[in-house]
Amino acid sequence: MRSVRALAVVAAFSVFAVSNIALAGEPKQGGILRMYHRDSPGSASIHEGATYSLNVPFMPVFNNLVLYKQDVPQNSMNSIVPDLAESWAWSADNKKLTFKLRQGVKWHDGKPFTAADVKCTFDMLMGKSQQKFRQNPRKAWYSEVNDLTTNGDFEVSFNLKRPQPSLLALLASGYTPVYPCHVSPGDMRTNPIGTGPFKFVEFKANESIKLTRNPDYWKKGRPYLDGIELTIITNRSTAILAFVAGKFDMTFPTEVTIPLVKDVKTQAPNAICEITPTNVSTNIIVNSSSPPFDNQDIRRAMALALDRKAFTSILFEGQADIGGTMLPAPAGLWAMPKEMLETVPGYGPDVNANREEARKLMQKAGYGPDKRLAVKISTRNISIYRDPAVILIDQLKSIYIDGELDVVETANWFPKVARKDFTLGLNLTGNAVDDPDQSFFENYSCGSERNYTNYCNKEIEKLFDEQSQETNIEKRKKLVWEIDKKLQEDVARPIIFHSRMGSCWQPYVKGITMMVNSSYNGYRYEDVWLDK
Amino acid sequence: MFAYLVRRLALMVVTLVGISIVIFFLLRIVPGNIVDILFAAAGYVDPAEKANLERELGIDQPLVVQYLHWIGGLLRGDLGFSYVSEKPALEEILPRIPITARLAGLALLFSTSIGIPLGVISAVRQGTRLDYALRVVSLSGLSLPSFWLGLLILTASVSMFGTMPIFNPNPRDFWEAFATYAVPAAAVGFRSAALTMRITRSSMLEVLRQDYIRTARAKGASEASVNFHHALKNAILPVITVVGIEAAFLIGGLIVTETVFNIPGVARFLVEAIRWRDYPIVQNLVMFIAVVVVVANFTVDMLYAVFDPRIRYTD
C-alpha cells in the first residue's frame, strides 16, 4: 500500500514536472539568469564544504559520473541517470562498480577529461592521493571503497570493501563533482575547473559570483542560458524585496520562511514559489555520557515530553513534517510508516499522557515539582537553531526540566560540540542525499565525526552493515524503519522536525524544478531557460 | 605652529602604533578562528586537518610572531592574504575603498548642506513654527536608526515606484552613478545632518546674542551678512568639530547601509570579514579606518586655525 502511495506521489510529481515543462513551450537560448545568494560562500571548492552556499552556485560548473535527473523532483535510484559515465554496471557480487565514461568531452581549460581524473578525484576524497583537500567532510561516504582501478582512458571502477548499494546515490549527489587532476585543490577553491554547462568567471567575496555559458559543452544545445549571475545579499528584507522589484529572476532556493513566501505572493502575485522539504532536521543532541543524561529514563523523559506539533505551527505556520531520522514521506523514500512512528514514544497523539508518562519517569529518577532538573540547552547563535531551542526549553518545564539557552557563537558551536562539552543541545541536521547509508553512518556511527552525541550501539551497527549491502529495495526499507525506530526509542539524537522552506522565481523563468527531499543536488541549470 | 604640527604628526604615529597593538589582540580575545568556523560550516572537527590549517595560515605561532609579521608586512607594503578569499588583502580591500569613500563623501556633503543651512535658519527664525518643524525633523534624524530608515525608503520604493536603488557596479553614466549612492547616502547622512543642525542652531543662538552681532546690525549690516558673514563664522567651530567626528561616525552607520542597500563596500566588508575572523582583512581594514579618523582629527584641528584668527597653536 505504501508503495503504491509512494509511486503515486513520484507519478504526481513527476506529471506536474512534465507539465511545466509543456506549457513553457519550446525552450529558447539565451539570457543571464540573475539570483542573489544568501551569504558569501568560504571557496568555491565543492568538495571541501558541506553547505549547499556551495553548491547552488558552483553545481553548474561541473558534472558528476552519475547524477538525479534535474527535472524529477523526488531523488531516487530511478532518477540516477549518466552524466560523465555514458553507463555503468555492477559485478555479480556487488562488490565492484565500473562506469563507461564519455569521450570528446575537455575541461574547461581545453584538456581532454579522462578516467584517470576520476579517479584522482576520489583518491584525493578518499585521502589516498599526494594533495590534500583543506578540509574533507565527505571522506566517510567512500569508507566501503577499497580503491579505484582505471582501465584506458574511458573505463574505471569502484572496488569495494562489501556490497554498497547506496555508493551510487552517493555519486549522483550536488556533492560528488569529477575533479581535475591538472588543478590543484588550492586553484579548485578560488578558479575551479570543471567540465559542466557553464564556465567560472568569477567570485568576488560578499560581492558577486558570475558563470558563463560553456560553448563546448558535451551535451548539444546545453545550457539555454548566457549566464548565471549571483547577487551575495546578506540582508534577507533587502534579498526579497529585491526579488519582488523584479531585480532578480529567482531567490536563493530554499531560503524564503514560509511567512515571507507569503508576502513575496503578496507583492508580487505572478511570482512562483514552491514550498518544499529541505531534508533537515532540527534534533536534539543529548550528551548521554554525562550525568543527569546518562539516565535512559531523564533521556526517554525528555523526547515524551516534545509536542512536535506545537513547533511546526508556531516555526512553520503548520508546513513542516514529522518524523524519525529518515526524512517522512511522501518526500521522503525511507520513513517509517505512520502507523509504526505513533508506536514510538513521544510521537503518540496524545501529548498529555506522553508527558504524564515523562513526568512518572523524572519522579522515578528523583526530580518533581519541588526538586527541578536545571539544564543548559546549548545551540548555535542562529534563529533556525535558537527559536526551537526557545520552544523546547517551554515544553521541557512541564516535566520538571529548567532549561537555560545557552547561545553559541557559530565559530565556537562545532567545536563545543565535538568536546562533548554540552549537556543537552539544539542541533540542525541536513542530509545531501535521501539514503540510511548517508544518514545512519554519517550521524550514528560509532565514532563518526559528525555523531556529536557518541551514540554507539554494536547491535544497530551491524543492522546499518546489514541494510546498506541489501539490494531488494523492499527488504532494506524494513530494516531501514527497524533501525530509525530503535534510534529514536534509544533517545540516540531525538528528530523534532523536518523543516519545509520555500523558493520563488519569476513567471518568465522555465525548466526549474525543486527537489523534494534534498536541497544539495538540483542546481546543474543546464535546462533552465528565460520565455523572454 | 611648525612644533606643533611635528608634535601632532608624532602623536598620530604613536596612536596608530597603539590602535595596531589593540586591533590585533583584541582580535585573538574574540572566541574561534578561521579554522574553526571552516569546520564549523562542515559540521565536523578533523584534528589533524585543523592543525594543518592552522599551520598552513601562520595562526599557529605565537601571537607577538603574528603580530611582527604583520607589521613587518605593512611597514613593506604586504599586507597578507585573505584567509578566505586567498587573495592579496590589498587586492581585496582596494577595489572597495572608492565604494565606501564615496558613499561617505556624499552623506557628509548631504549633512552639512542640509544640516548648516538648515540650523542658521532655525536659530534665526527661533520660537516659529518654521523652527519647531525643523526641531522635530531634526529629533527624527537622530531618533532613527538608519538601518530601519533605509529598509523603509527600499520597501517604500517597491510599493510605490515597483522598483528599488539597489547598488549596480555599472552605472552607465554620472546620473546613474549618482542614483546608485544617491539614496544610501541620505539615508546615513539624515542622522549627520540633524546632528549637524542641532548643533549649528545652538551654536548659532550663542553667537547672535554677542555684542559685536547687535554692533553689525547698528552698523546696517544687512540681515543675511550678519547671519552669515559674522554670525555663522564664529559659529561654524563646533560645527567643523561635530563634522569631523561624524566622519569618523559614518563608518559605524555606513556598516547598516552597506548591508542594507547591499553596497559592496569597506564597511560591509569588514563585517563578514570579522565574521569569518579573516585576520589579515580586518587588521588591514581596521587600521586604514583608524587612519582615517586620525587624519580627519588631524583635519579638524587644522581647520580651527583657518577659520579662527586667534588659534595659532603657538608654543
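Positions refer to the first chain, counted from 1. Definition used throughout: the rigid core is the maximal C-alpha set that superposes within 1.5 Å between two forms. Worth saying up front: this structure is predicted, and the values here are computed from it rather than measured. What changes on going to the form predicted on its own:
Residue displacement note: Cys504 has its CA displaced by under 2 Å between the two forms (rigid core superposed).
The Cα position of Asn191 differs by less than 2 Å between the two forms after fitting on the rigid core. The two forms, fitted on the rigid core, differ between the two forms by less than 2 Å at the CA of Asn206.
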Second form
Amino acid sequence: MRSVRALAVVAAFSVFAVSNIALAGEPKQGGILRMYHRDSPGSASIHEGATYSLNVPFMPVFNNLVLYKQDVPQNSMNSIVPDLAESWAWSADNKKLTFKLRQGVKWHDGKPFTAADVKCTFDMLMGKSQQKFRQNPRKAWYSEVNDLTTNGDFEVSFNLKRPQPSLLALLASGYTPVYPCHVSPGDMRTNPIGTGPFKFVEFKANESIKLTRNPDYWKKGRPYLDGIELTIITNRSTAILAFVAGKFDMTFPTEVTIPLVKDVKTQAPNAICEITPTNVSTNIIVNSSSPPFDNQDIRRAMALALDRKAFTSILFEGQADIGGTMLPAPAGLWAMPKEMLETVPGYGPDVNANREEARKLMQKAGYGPDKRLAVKISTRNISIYRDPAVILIDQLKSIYIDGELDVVETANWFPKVARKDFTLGLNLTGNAVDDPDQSFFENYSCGSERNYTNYCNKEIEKLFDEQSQETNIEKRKKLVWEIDKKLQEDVARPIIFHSRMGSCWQPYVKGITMMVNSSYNGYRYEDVWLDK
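Would you mind generating the form predicted on its own now that we have the form predicted in complex with its partner chain?
We keep it simple here and write out only the one chain, dropping partners and molecules.
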C-alpha cells in the first residue's frame, strides 16, 4: 500500500531505531527529563490548540484510543497500535468502526475510564454537546461521523455517513487524546486530567511546565522517568547555549535550525542531533474575502513572485523541501510527482520570468512603480515565523508590494487568524497526520475553522470526498495529486517550502524517536529513560 521508496525510508529508519534500542541496554527507572520550550502555549488543552507547542508538553498526560507506534519514525496505517482501545474492527460496509476498550484504566483523579468518556470527547469535537470548546480547530476531521454509540462501559462505535478509511489515522494523532467526561473544557485548559504516563503538576505562563510520573499508569513498568520539566525560553540562542552548557537534557523538538545543529555539534560533540522533515509547511495566508486580495490577479502575482530556492538556501542551507500541500517524498506518502509540481505557475525554475508575469498582473490591477501596494504581513512572534516573513517582505518588493511586519504573540495567533483578523500573513501549517483527509478538510474545506483564507471551491470539495472514500491507494494518490495541483493553481494557500529541522539530546537520553512525517504525534515519552 506504500511506494517502494516509502518502504525503503521506513526500513532504514526502523533499522536505526532498533539498533539504537539494542545499544542502549536495559532501561533505568528515575530522573527528570529537562528540556527548554520555545514559547508559552495559550493553554493546556490539546483539543483547543493548533500548535505542537501544546502537544510536546501535554501529550504525555493523555492517551488516545489508538496511537502511532512511538519508536517508528514514519507514521502510516501499518504503525498504528492499540492504546485505550484493545482492538478495533470495521463493519462490512466500512461505515462503522467499533473499539473494544481497555478495562481497569483510571483518570489521574482516580475516577474510572469508560466508553462514556470517549463519547463525551467526540461529541464536543463534533459540536454536539452542551459543553463547548473555546476553539475547535479539528472539528472538520469528524465531519463524516454521524454519531458515537456505546455498548456498555467498554465498547464504543463511530457511525459514519460514508466510508472513511483514514478515520483510524486521525484517531492515532497526538492531537486526538480522550478527555474525561467529568472535567469541564475550562478546567482542562488550566489543570488537565488524563490517563497517560505523566500527571500534570503546574503550568506557569512564560516560565515553566511540570509533569510528574503517574504511579498508577495502566501500562505496568511505564513510564521510566520520574517527571518532565520544560523551561520556557523564547530566545533561541539563549536556549541553545543552555543546552550546550548541560542545563537541559534535550532541545525543544524540531526547533534547532540546520546552522545551529552545526554549532551544537562543534560545542558539544557528544550530543546526538537529528535533522528530519517535520510535515510543517511555511505558507502565505491571504484574506481573500476583503480588498485588495479578493482580486485573483493580485493573489496570483504574489504566488508568482516567490523564489522558493532562495528561502531554502537562506534558512536551511538548501536542505528544506519544495512541494505542494502534501509533504514531499520520500518522507511524505502522498506528494505530487516533481514533474507535475513544476507545471504549476510559480514552481517553474525561471524566477525572473515568473516575476515579469507577476508585475503584469499587478499593473492590470492598478499597481506599479508609482503606485505600490502597502500591506501589513502578520506572523507569529517566534523565529521560525519571523525569519521567513522578513524574506517574504523582501521578495514582494519586486512586484510593487511593500510589506510591514506585524508580529503576534503565540497565545493570540490562532484566535487572530481564525477570526480572519488579518490581510496577509506568513503562517506555518503542520499536518498532524500524513493523510489528505487531515490536510484537505481541515485547511481548505468551506467553513472549517482552520481555513484561514476563506477559500471555498465546491467542485474541489466534491473531490475531497471522492478521494476520502477511495480504498485503492494508487487511485487515491492520483486524485490527491489532482486536488493538490488545483489548490496551488487557485492560490488557496501558497506553499513556500516544507521545513527540515533539528532536534538534539544528550547522549544519556535514551528511547527518543523523531518522526519524519509529523511533528505532532511522537511525544508520549513513556519509553524515554536516562542512562546516568
